[in-house]
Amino acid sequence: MSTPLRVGIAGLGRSGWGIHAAYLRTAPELFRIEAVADLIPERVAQAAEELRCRAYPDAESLIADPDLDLVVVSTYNPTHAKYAEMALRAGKHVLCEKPFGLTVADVDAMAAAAKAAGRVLVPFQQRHLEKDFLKVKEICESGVIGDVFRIRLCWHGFGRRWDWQTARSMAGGNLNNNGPHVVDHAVTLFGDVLPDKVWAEAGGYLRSGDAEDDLKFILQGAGHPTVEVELANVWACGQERWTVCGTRGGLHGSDKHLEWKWVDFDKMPPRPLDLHSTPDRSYNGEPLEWQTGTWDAEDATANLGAGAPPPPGPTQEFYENLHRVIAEGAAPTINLAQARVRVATMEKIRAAAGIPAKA
């Protein structure tokens, strides 16, 4: 049995204390929480006296502690890339979160931070593990619906926000928060290659800060699918999830139920171009032998849309993943150059949609 690694974590908000401490705290066979950092005392104070481990009022302070061997970054947005590349310097493993890096730029820093160090380098994307996505990418992959041309992506919610998310100057706002997430599904579902053409749009109506809360985008590109994402907390009456077109039938549902429907046409008539009317001036139609499928989640933890705490399987699996990672050098869940396509596809939904990667 490995040594567990031992764990500081940077910043102890939604991310860093709801997600990341709670999940590290039930795997001690793999994981030792060893020092907390936060820019709020009472936070910082908590997690001492719970965890009952080191604790430091800033990032910079934690990351100089000799006796971690991971460092996870859930500070601000602005500041990821920042810290993750000086706790690779200081020769830690590093699991950063999302937005992983503002820029192409951002990252290309953080991999050389690490080549040069020796040390692992993660985005926290544990939502590539959700098992709706994966049932979406295996339908998409195996051919049953025929050629996949058109995926509908809707991750909606409704509700007004007033936090430092909502803010530019904090890089906040729907494709920084949430959208890495979407992104990924995006990207992987279009190719796992950065898109020939992005066509995006970002409005702001609910949130008090400046930052868009409703965000729309479509990937396209030669021999791909074209992949269409709204990513808003502005729909009161909110869509599915997963809608996806293929040339044989098609796909759609929730996280929580997917159903999919195809026609076998081999076993039909040809049916070649025909320029003559037709004798009772109808519509070309023939009767339809619909074969189907469905899928249901074994864990029926709500997922709640968009800004919605995501449930907690991922979390797990990604986490054993990295514990991999680092003590046996396996592959990660997601790897340098994939998420360097996801950040590259992110500048392109921002220069499409006139949302500054900085402020």
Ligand SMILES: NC(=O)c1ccc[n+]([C@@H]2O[C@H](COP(=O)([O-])OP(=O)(O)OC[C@H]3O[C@@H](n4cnc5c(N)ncnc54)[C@H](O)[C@@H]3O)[C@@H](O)[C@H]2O)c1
Given for the second form:
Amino acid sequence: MSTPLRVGIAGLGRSGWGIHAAYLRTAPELFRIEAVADLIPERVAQAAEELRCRAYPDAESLIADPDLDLVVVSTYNPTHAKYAEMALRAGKHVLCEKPFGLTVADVDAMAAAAKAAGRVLVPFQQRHLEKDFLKVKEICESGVIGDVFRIRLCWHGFGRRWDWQTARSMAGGNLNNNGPHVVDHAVTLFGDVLPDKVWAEAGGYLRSGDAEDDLKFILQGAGHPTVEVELANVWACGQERWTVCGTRGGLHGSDKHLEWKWVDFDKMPPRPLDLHSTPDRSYNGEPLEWQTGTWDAEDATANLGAGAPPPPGPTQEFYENLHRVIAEGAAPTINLAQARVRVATMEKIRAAAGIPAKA
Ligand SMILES: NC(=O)c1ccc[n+]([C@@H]2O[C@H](COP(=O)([O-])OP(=O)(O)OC[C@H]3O[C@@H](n4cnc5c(N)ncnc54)[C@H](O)[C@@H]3O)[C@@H](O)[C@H]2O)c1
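Output the form predicted together with the named molecule next; the form predicted alone has already been displayed.
Starting with the chain above, the whole complex follows.
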């Protein structure tokens, strides 16, 4: 059995406390929380008492702790790249929350620091391991519904929001908030390369800050499916999360249930072009023999929609992989080249929608 990695968590909010500490304290054979930091003294005091670990008033002093192997950066969006680089330079491995920096320049600076320090740097993209996404990917890649040419992802929710995630000065807004997850899904299904063309539109309707709560973008490129995404907190009548069109059929459904159907055209008569009127004045068509498939989530606590906390299962799988990456040199869930493509796609979305990268 390998020695548990000594972890420090910088930022103890919904993510640092609610996701990272919540998982890490359940896996003492792999990870031991040795230190925590937060700007809010009560959060540090509570965590240090419950976890019996060292407490720091800010990320900088936690990063300077010499007895840590891994630093989790779960502070506000604009500070991720700064603290990740600082921790790498201090000789720690880093798990950095999304957004994984705000620009490609941020990613490159973090990656250079990781290389120079010989330490592992991984973006926390745990939703890359969500079961519905993985099933959709498997069906698209299998060819069962033919060549996939159009994919639509809807992360629709409805509700007001008034915290820092709605303010541009804090790099809030849907693109930086849930955007990295849905961009990851979209880019993966697009083919894991930077799309040639990106169309995007952003609006703000129900939020109290000045950042977008309504985002739509389309990724396009020759030889790739067109991927259309709506990530919005303003859809009272939300649509299905997944719709996929292929040349033999299609798929649709949610994070809990997926259905797909296809026709085997090879078993049907060939239909060469006929430029005459149909002999019986019928509208051109034929009966289709559909074959069907379904999938149901095993986990009843699967995601509840845009704005809901993420499900815990992928976090556990993500961390188990991270331990193997650090201890055994295994491949990470998302490598730095893939992370760079995702952040570069976000840059294109920002440019197309007129969203400033930094306030
Ligand atoms: N991967 C996911 O599913 C997921 C889910 C939620 C949040 N996040 C990400 O986690 C990050 C934090 O978001 P949140 O929802 O937890 O916010 P939050 O407001 O709930 O918590 C942020 C915490 O960080 C602390 N903090 C800020 N600057 C700090 C510093 N310099 N030193 C120490 N502590 C500092 C704040 O005091 C606060 O307690 C964001 O970047 C967000 O995008 C990711």
